[in-house]
Each structure stands twice: as structure tokens, then as C-alpha cells.
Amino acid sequence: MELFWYIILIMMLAIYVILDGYDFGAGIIHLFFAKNEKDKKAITNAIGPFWDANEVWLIASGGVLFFAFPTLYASSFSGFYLPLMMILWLLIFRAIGLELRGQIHNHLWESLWDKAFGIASLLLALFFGIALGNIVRGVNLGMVTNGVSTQEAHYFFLPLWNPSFSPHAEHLGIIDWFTILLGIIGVVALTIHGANWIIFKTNSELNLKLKTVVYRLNLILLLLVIISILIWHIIDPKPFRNFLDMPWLWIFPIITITGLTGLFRINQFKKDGLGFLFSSLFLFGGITTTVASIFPALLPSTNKINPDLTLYNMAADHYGLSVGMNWFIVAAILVIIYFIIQYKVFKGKMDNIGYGEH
């Protein structure tokens, strides 16, 4: 059962990712590509009716990490405290900034949120690539110094960086060199499919523009992805060790490596939407190889004192987990329903439909 509740938490995670990711690049986008109205219209009616959306998946996140694995939502919510709440507030910032846009016709006022919509888009790509970071390179649980534990073994708490911006400190940062790293990826990878979002909904003067981006990032992404990957072996000595004793798990990496060597040929594609299918298998590949890496660990311990935050050691009473997964069917597909629903009312381009307009 605690299987079951991981792989519905990582697979949510993993939807949040690709469908809000598609909504930071698009900000990213707009922040660095849109200079003119219409480019700037037509990169929100791409997004306009699915972004309150897509964040949902975050909340339902939240909810089923607090109802599966209780003690990791707490010990998360207290260590992750500081990134949390700059989380929320870019959150609030971009939605703010897509909504009152349009309240007022003021070039300065257009301009004001115009900028709080894309820099809360790129931030928000960044500290999401940062924490995927944290997770791969654990954290000091139980607050270890000089060999002792000074808290109970599953807390912990991160300032945002420590002075030697290293990923081995005893008392480590949110921000480090490893963790900076996987936030540019996480940056360059989201750009690339906001691009690939906007180009499939719209016909936009942009979109022929936005492949090239889409090309030259990705020989940017598979050179950072390469450089993660050599020095993967800094932080973790085994990398691979869950690769070689469970060879199906392969199937990750290889839907990762399909969808980078994908987007290498945007300008070929003949369906608009292709490159948006090969962005979301590499963020799917990314991240499901990324945790598959540390299985069964859901936070890794830095210390030899304090055991990893695991499935089962984490994990909620086996009954109250049966119980939810009842409910979960149900709620699972009334969320198909209204997705389906959603983007077959919103399918096709959205050049026209006039998002934010007052």
C-alpha cells in the first residue's frame, strides 16, 4: 500500500511539472521574447484558461503527501520553510501578474505586471529545479554536529545558502553549487516547454522564432544534463546501484534521452504539438529517473547518524491508506473528467479567445 501512494505521488508530482511547467516557460517566454503586444497576447491566450488549473495539481500534491506520509509532510514543511514561502508569494505574484494586467490600459501599469509575470516565472522554475536538487543530495536529518544528533531524527532545517556553498557542508543550504545546477536545468527545460506549448495553441509571428530557441536550448540542456550526470558521482558514490539491481528501471532514463533527441528536430515536425510531447517525456523521464535513483529514500539523510525518510518508514497506518485509496479512485476520475472536458472546450489554437481583457 505504501507503494501504491508513492507511485500516485510521484506520478502527480510529475503532472504538476509538465502541465504547470508549460505556464513558467511560457512567463519565461514573455519575459524575454515578447516585444510587442500581440506577442505578448498571444503567448496568455495560450495559457489563460489552464494556468488556475495546472496549479491544482500542486494542492492535490500537498494533500496526498500530508495524508500518505504525515511525519515527511511535517519535516518537508519545517526544513523547506524559508523556499516555501518565496514559493508562494511568486505564485501569488504570477497569477496576480496575469489577472490585473489587463485592469488597467496604462503602458507603466501593463509594464509593472508584465515583469512581475515573467521574473515569478522564471524564479519559480529556478527554486523547483533547486529543490529536486535537495532531494537528490539529502539533507542533515536531526540536525547532526560534530557526530551528534541535536534533534529528533527526522527534522531538519536549510537557510537558503551556507558560507561554503557546498553540497558536503555539515550544515548545508538550499542554495549550493549542485543545487544551483539542477535549478538552470530546471530553468533552461521549462523554457523549452512553454515554448513548445505556445507554439502548439497559437500561430503567433513568434513561433518560428521560438523553434529556434527550442533547438539552440536544447544543445544547452543535453550539455548540462551531461555535466549533472558526471558529477552525479560527487554526491551520491552509487549513483546507478538501483539501475543495476533493477534493470526495468532503465525504461526512465530512455524516455528522458526520447524526448531530448526529440526536440532536436522542432524544425522538422509537421504537427505543432510534437514538440510539446517530447519536452513533457523528458520532464517525465527527469524526474522519475531522478527518484528511481534514491528508492526507496523520499528524502536522503546527509549524516551516518539519522536514517533516510523512506516509503515505509514514512507512510501513514496501512488502514487509514486503504481507506483513502477508495476515495482517490473516485476523485481521480472526476478529475479526468473535468481535464477532458476542460481542454476539449479549449482545444485547437487560442489565438482569439481575448485572455485578461477588461
Contents of the next structure:
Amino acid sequence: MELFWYIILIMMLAIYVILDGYDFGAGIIHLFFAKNEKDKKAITNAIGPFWDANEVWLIASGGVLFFAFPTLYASSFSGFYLPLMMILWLLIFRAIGLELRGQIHNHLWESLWDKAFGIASLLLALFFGIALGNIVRGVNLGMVTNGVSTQEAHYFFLPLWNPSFSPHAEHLGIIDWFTILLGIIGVVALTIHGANWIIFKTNSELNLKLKTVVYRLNLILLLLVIISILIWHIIDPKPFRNFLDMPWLWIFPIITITGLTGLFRINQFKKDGLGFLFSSLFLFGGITTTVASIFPALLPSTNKINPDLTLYNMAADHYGLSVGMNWFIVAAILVIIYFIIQYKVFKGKMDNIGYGEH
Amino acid sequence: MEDMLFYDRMQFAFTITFHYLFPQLTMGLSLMIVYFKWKFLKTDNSHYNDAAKFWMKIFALNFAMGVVTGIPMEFQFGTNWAKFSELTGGIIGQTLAMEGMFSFFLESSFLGLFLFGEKLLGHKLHFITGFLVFLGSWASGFLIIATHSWMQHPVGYEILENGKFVLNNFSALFSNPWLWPSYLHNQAASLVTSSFVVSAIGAFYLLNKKHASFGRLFVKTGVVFGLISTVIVAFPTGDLVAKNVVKHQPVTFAAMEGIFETEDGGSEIVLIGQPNMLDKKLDNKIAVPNILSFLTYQKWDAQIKGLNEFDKDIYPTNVPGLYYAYHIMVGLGTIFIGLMTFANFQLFRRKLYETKWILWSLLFMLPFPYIANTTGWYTAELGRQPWLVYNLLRTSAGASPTVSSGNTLFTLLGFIGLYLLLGLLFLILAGKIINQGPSTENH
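Having seen the form predicted on its own, could you now give me the structure of the form predicted in complex with the partner chain?
Below, the chain from earlier opens the complete complex, with every other chain and molecule after it.
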């Protein structure tokens, strides 16, 4: 039962990253590569009708986390208090940047909200990468100081950084050189992903240039991924133990590699949607591989006194979880139906949708 | 420790108050837009479609504000109220997760189609997408109030040795006697807000002699919806909610009504007065004898327990705040019914559009349903204090153990600044849409 909800939760988070990820990526492309009004229009048309529904996956994942693993929800949300609040603020700026831009036709107004949308998207991509870094690195559960827990075993609090920026410090920070590396991977991967979405959904003049951008960024991404694999043992002394114990888990790294290498053929793709498919595979594989490497933990402990938070010691009681399965299956079927309708209506290129025109 | 709890409460109160300014309009307005669109399909009079399109612009702006200020609400359960979430997540997590799965997906998927899909879909399908958006927003309200009702009147649970609440009866969450009266009361109140907003904008157009044909349509629709909803808010729904409070939270009821002493011959209803917590009495009181006993129990001399009969440590934390919130809500509600009755009377006599004082009153009333809705929620929430889960879990036991007051104050200040900006932008843009007015299109 716990395992069912664990898989649901990871799937929902992965879908969130794939869907809202292209919005963040489109925002980053908008910030750095959109030079004229036509480019900007093309980008906002491509994500305008979707971003809100995409963001719901975050809210729904949060809801499922709360419901299925309440203790983990309580512990991690209070422990990561500051970055979560900042993510909320950035999500607000992303949303109002997109929604308010077209309301007044004045170039100062428009460029203000363009920047708000672009910078918020960039920082969100960075923060979500850093978040993943924090989860695999683990935290000082129970806030152990000099061998003694100062809080209940599953509570902690992390400041934004500690002066050493080291992932080995007794009192860790959100941002250290390891989590920053994952943050940068997040930015690069989502930029590629967003570019692929724009290529997929528009006939923009930008598309040709974006294919080159995807190719070059993919080289950088490959390099960063190799570096991260090489240094992974620094935060986890036995990084591959799960993959040795359960060889079928290799499916996830294989998906990651397929996505990553497939994208090098971006200029030969006949269909515009293929690039998006490959970057989605990379994101899905990247998230599942990372999560699989710490399984069954959801948040590892960096001290020896308090145990990891796992899907077994964090789950809600059996009755609640099993009754929840009934309504969840009904809801999931409905969500799939909405999703198909939405993408059927807005299928193909979206250049003429007129998003944000009033 | 005291500071920490104070900032946690302030942040939740501030962010939820600001957030609920938007959904209270969108829930009611979505129904009214569906009505306009339905009238258009039935009569083929494009005037109704133009009206629907105009309100969709206002709706979209409000909806966006509601979404961006809503996400912080879900996060704060974990960030600021971790202990509460840990102990009760197995129960309130059900209804909150259901809200995400059943209503947010529905709303967000069809809102995009509703706002951008008129040409792609044709009018009939467009109407259906509007209806689904309405359905999603009302489902969201339902699941939030189911959560709220469980906190007010916990059902279907057991408490484990480690203090955790676990669910043992799922359907009890939805047959909770607290749920249905509160839900209908709240939805009617949301329709009050949208009716007043629609009629106020209509009155503005008539008084300003611009878009006069839309002005008439908006005033007419607004006051008809307004009369129905203002009456339903008071009776039966408000009455049923109050009876729940008397039955399950008598100390809260005494504080709300400003009753300090138990009176043997029946209790008076207080219209005006200031609670004096030092001398335990009301200052400058104006009251009507025996009415409260009658309204509560339908008996003139029924006994109602005064505050003095209860132990001080179960008093609502802020008795005067609770008393004022309740009295402002009830006072405004009474004024609303009066104004809407006059307006409908004049509408019936076909003189409404020329009766200037009613048009001015409708325009002037624009902010007051927001105040009534807000104070109504304050009544419910201050009334539940000092508990998070009534009689079972105290608010002081629910806050996050590791988040220091300095961090909470930092984010509270951040929210205040950010929301002031949002509020300002909202007013500018709503003002612009209203000033532009509905546009007439040929079909």
C-alpha cells in the first residue's frame, strides 16, 4: 500500500517536472533568446493555455504527499521553510508575468513582466534542481549537535547556506556546491526541454536557432551529468548499491541515457515533437534514477543517530491509504480524460491562439 | 515561543484573508457567467454573449489571483503548522488531496478552453466548458469546507497512542452535520459577493451614462441573484450554522453574541455594544429582550449559557474580535437584504433604472460583501480558537517546531509586500477592464 502511493507520488512529481518544466524552459528561452515581439508571442502562445493546468500537478502532488506521507510532508516542508516560500513567491511572479503582460499595451509594462516571467522561470529551474540535490544528499534529521538530537528524530531546519558551502558540514545549508551542481543541471535540462516544446508547438522563426541551442546545451548537459556521476560517491559512499541489489532498476538510467543521446540528432528529426519526447525521457529518467538510488528512503539522514525517512516509516495508516485508492483511481481517470481533451483542442501549432490579447 | 505562534497565526490569517477575496467572487461569478451564456443559447440574443464575455475577463483576472495566492495556503500547512499536519494529515490530507485531484484539474483544464476556445469549440461546447469551470470551483469550495468542518467538529477518527489522528470512517467526513449548512452558507455568501459586484458595475454604467444597455442587464441580473442569495445566506443556511455552534460550541456562541451572564427568563439579542473583558460585561449596550432565545430555540424564555459559566481556558482566544466579526457580518447581511428588497420592488415596478438612490447605494455597497464574507470566516475561525481541532488539539500544539520566529516574520513581511503589489495591480487592471466596458460584436 505504501509502495503504491510512493510510486504515485514519484510519478506525479515527474509529470509535474516534465509539464511545468517546459514552461520554465520556455521562460528561460524567452529571457535569453527572444529578440522581438514575434518571438515572444510565439513562446507565450505555446505555453499560455497550459501553464496553469501544469502547475496543478505541483499542488496535487503536494496534496498526495500530505495525505499519504503526512509526517514527511510536515518534516520536509517545515525543514525547507525558506526555499519553499521563495519558490511560492517565484511561482507568483512567473504567473503574473505571463498573465498581466498583455493587459496594458506599453513597452515598459511589457518588458517589466517579460523580465519577471523570464527571471522567475530561471530561478525556479535552479531551485528545483537544488531541491533534488538536497533530497539525495539528505539532511541532519533531529538537528544533531555533538552527538545529541535537539529536535524530534524527524524534524530539522536548513538555512539557505552555511559559510563553507560544503555538503559535509554538520549543519548543512540548502545551497552547497553539490546542490548547486544539480541546480545548474536543472537549468540546462529545462532550457533544452523548453526549447523543444517551442519547436514542437510553433512555427516560430526562432526554431532553427533553437535547434542549435539544444544541440550545444546538450553537450554541456552530458558533461555535467558525467561530473555529477563521478562525484556522487562524495555524498553517498555506496551510490550504486540499489542498482547492484536490484538490477531491474537499470531501466531508469537507460531511459536517461536514451533521452540524452537521442537529442544529439535534433537536426535530423523529421517530426518536431521528437525533441520534446527525448528531453521528457531524460527528465523522467533523471528523476527516477535519483530517487531509485536512495530507495526506500525519501529523505536520508546525514547523522548516525536518527534513521532515514522512508516510505515505510512516514506513511499514513492503512485504512486511510486504502480508502484513498478508490477515489484516487476515479480522479486519475478523469484527469487523463481532461488531459486528452485539452491537448486535442490545442493540438498542433499554436501560433495563432492569441494568448494574452485583450 | 509566544512570538512564533503569533507570527504563524498572523501569516496564515493574512494570506488566507487576501486569498479569499478572489475565490468568493469567482465561485459566484462562474454561476452568473454560465447563466448569461445559457440565456444566449436560449434566446440567440448576442447581448447575453457579450455580457458573458465581459465577465469572463473579470473572472480570468480574479481566477489568476486566486490561483497564485492559493498555493501558499496548501504549503503553509506543512511549513508553518507541521505538528498539526503530522498529527492530522491522515484525515485532512484526504480532503485536501481530493481537492487537488478532483477540482483543480477540472478547473484548470477547462479554464484554458473556456477562455481561449470559443472559436475552436462553438457556443454549445463553450457553454459546457464554462459549466465545468463552475463545477470545479464549487467542488473546491466543498472539499475545503469539508476540511474546515472536520476541524470544527471532528468525526470518523480515532486517536492513537502517539497522538496521531487516524481515519476510521471515510464517509463520515461528508455526512458531518457541520458540513452541509456551512457549505451552503458559504456558497450563498459567495453568490452575494458576485451579485453585488455585477449590480455595482451595472449601476456604475447607468450612472455614468456609458454602456447603458449592459448597465440595465447587469443591475437587473445582479439584484435578482442578490435578493435570492442574501435571503438564503441568512435563512435557512445562516440559521443552521448558528444552531450547530450552539449545540457543539456553546462557549463560542456566548462569545459571538456577547452574552456574559446566563439569564433565566431568556436571553436578549445584542445589536450594539463593546465587550469589556475586565468587568465581564458589555459597555454601551443596545439589546432587544428575549429575541436570542427565540431565534435559537424557538422559545422566548429558553436558557442560553453565558460566558461566565465556562472555564476560562476554553474561551475563544479573542472574544471581542469574535464578537465584532460576527456582529459586522450579521449587520451587513441585514442591510443587504433590505437594499435588495427595495431594488427588486423597484425592478418589479419598472422604475429601478431611474431610481438614483438605489443605483448609488448598489455602487457604494461594492466592498461590503467582501467585508461580510471575511468577517464571516473570522467568526468561524476565531470561534474555533484556542483549538485547531475542536476540543482535541490546541493551536499552540500545532506549529512547526523548528521554524524560528525570525524566519516566519521574514516571510510574513515578504507576503505583505508581495500581496500589496498584487492588490494594486489587480485594482489597476480590474479598473481598466471595467472602464473599457463590454464590447459589442456581430455574430
